[in-house]
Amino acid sequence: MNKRILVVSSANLDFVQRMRRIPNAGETVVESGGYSYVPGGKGANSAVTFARLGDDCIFCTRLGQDTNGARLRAIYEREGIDTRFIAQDKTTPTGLASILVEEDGTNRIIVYPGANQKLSPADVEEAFTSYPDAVFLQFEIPDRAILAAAAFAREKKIPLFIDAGPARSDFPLEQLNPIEIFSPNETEARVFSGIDPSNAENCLRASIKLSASIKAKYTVIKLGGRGAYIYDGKYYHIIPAVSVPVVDTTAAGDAFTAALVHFYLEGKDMERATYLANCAAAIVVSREGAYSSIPTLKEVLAFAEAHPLR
């Protein structure tokens, strides 16, 4: 039976610029790599991932009452996402992300939150009338909305999953508890713990430090090309990444965490769920774009079969 997953997070239009290299200060560079406007935002990328993996996804976010907002809503509806709880803001434009992608696939992202910053506890409370089986949060929205979602999940005893980006060292993590899976990337783990997860020992130290604030059943640190690190409070496992030619890393982390949650809720053990999430992320980085690079369930399973975990 499909799980109903409520995503409370951000939605943006992405302005993607492809270039050989980032210009130096004061330098003008003429590029031929091209540019495009595509749907994005951490929440939207994750919501699309859930939908393409076969979950019933409810998306709670805010868009501007503008052309970009109308375009994004139409895309979400085509993906089969429940858009009843997407609010429209009359005074603030739809969020915009400027994404600079270099030849090796490395990206740098500047986010203008726009209407995302107006997402309120009242918006979140209304979205909980959808009776979700799980709640999925990210940090590209106001603290008040994040903490409200965590409080409603706690009150209703709904499992909470957190993709911990972007990170801020003064965020009150302890107010999110309890958490089923807490998943930062390397940068976010360093910001929250003060420890750089550069090797297995430091990953363990960072996870233990995080456990002083978060009460998570699992902490999963996304390590990019090094794979993912799972810590359950006693033991740890390192699940290797799948090596593929990197085209564009945009949305890889969002897709990874959503896929991890999907396979975990499906009943897969954490090692298998994490490996399948690595496979989803590998497909994403091998393609151009954000939401357009996100695979279907059939694609993920076929990729995993062709690249078995050793």
Given for the second form:
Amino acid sequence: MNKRILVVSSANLDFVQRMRRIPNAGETVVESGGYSYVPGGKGANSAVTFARLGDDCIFCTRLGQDTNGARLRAIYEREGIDTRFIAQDKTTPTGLASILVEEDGTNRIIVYPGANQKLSPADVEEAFTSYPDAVFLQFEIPDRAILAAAAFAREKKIPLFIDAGPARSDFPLEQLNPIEIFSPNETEARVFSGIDPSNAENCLRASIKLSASIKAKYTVIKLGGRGAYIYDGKYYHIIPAVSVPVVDTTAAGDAFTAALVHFYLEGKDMERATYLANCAAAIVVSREGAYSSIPTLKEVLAFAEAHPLR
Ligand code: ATP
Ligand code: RIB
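Could you drop in the structure for the form predicted together with ligand ATP? We only have the form predicted on its own so far.
Time for the whole complex; same chain goes first.
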């Protein structure tokens, strides 16, 4: 049976520009690399990943009462996402992200949070009436909404999964416990632990440091082109990334964690689930944009078959 996953997180419209070179302060550069408007936001990217992998995804977020909000809602509906718990904010516009993508696929993102900043504990409480099997959180919404979601998950004994982006140095991580999987990227792992996960030894040191505040069954650090590091409190494994030509890494982290949660809830062991998440994320980095780059289950499984883990 399909899992019901409640995503409590952000929704943005992404304005993406491709650049050969990022301008210096005070400098104007003329770039004809092209631009596009694509659905994005960490929450929406993860919600779309769940939906495309076949889960029943309930998305709790806030959009503005504007054309961008209406356009995004219609797209989520077309993806089969349950939009009943998306609130509409009358006074604040829909979130917008400006994304600069360099030739090697690296991105720089500035988020105007807009309506995401108004997501309230009451919005979250209402979304829990959807009887989810799992709750998925990210940090691009207000602390009070994140903490409310963690508290409801704890009270109702629903497993909680955290994609720890974007990094927030002042966030009270210990108030999220217990957690099933906690997944930061390299920057987030460094900000939350004070240790740069530059090699296996430092990943272990960062995971142990994190475990002082985080009570998670698994910590999975996303390591970009190096793959992902799994720590279960005793042992660790590194699952290498799948080598692909990199076009745009936007949404790789969001899709990775959602895919990991999908395959974990399906009953795959952590190594296999992480490898399949690496496959999903490798497809994302080989395509342009956020939402537009997210694969279906069929695509992930075909890709995994063509790129077996060695
Ligand atoms: P983003 O902010 O770009 O969405 P992130 O910084 O949150 O991503 P990363 O660690 O950069 O997260 O990437 C997430 C996952 O995407 C990695 O664990 C890996 O599976 C895959 N990935 C990222 N970069 C590459 C790459 N160059 N080649 C293959 N896979 C990659
Ligand atoms: O993780 C990528 C996302 O971060 C983008 O889609 C952008 O909207 C920001 O939320």
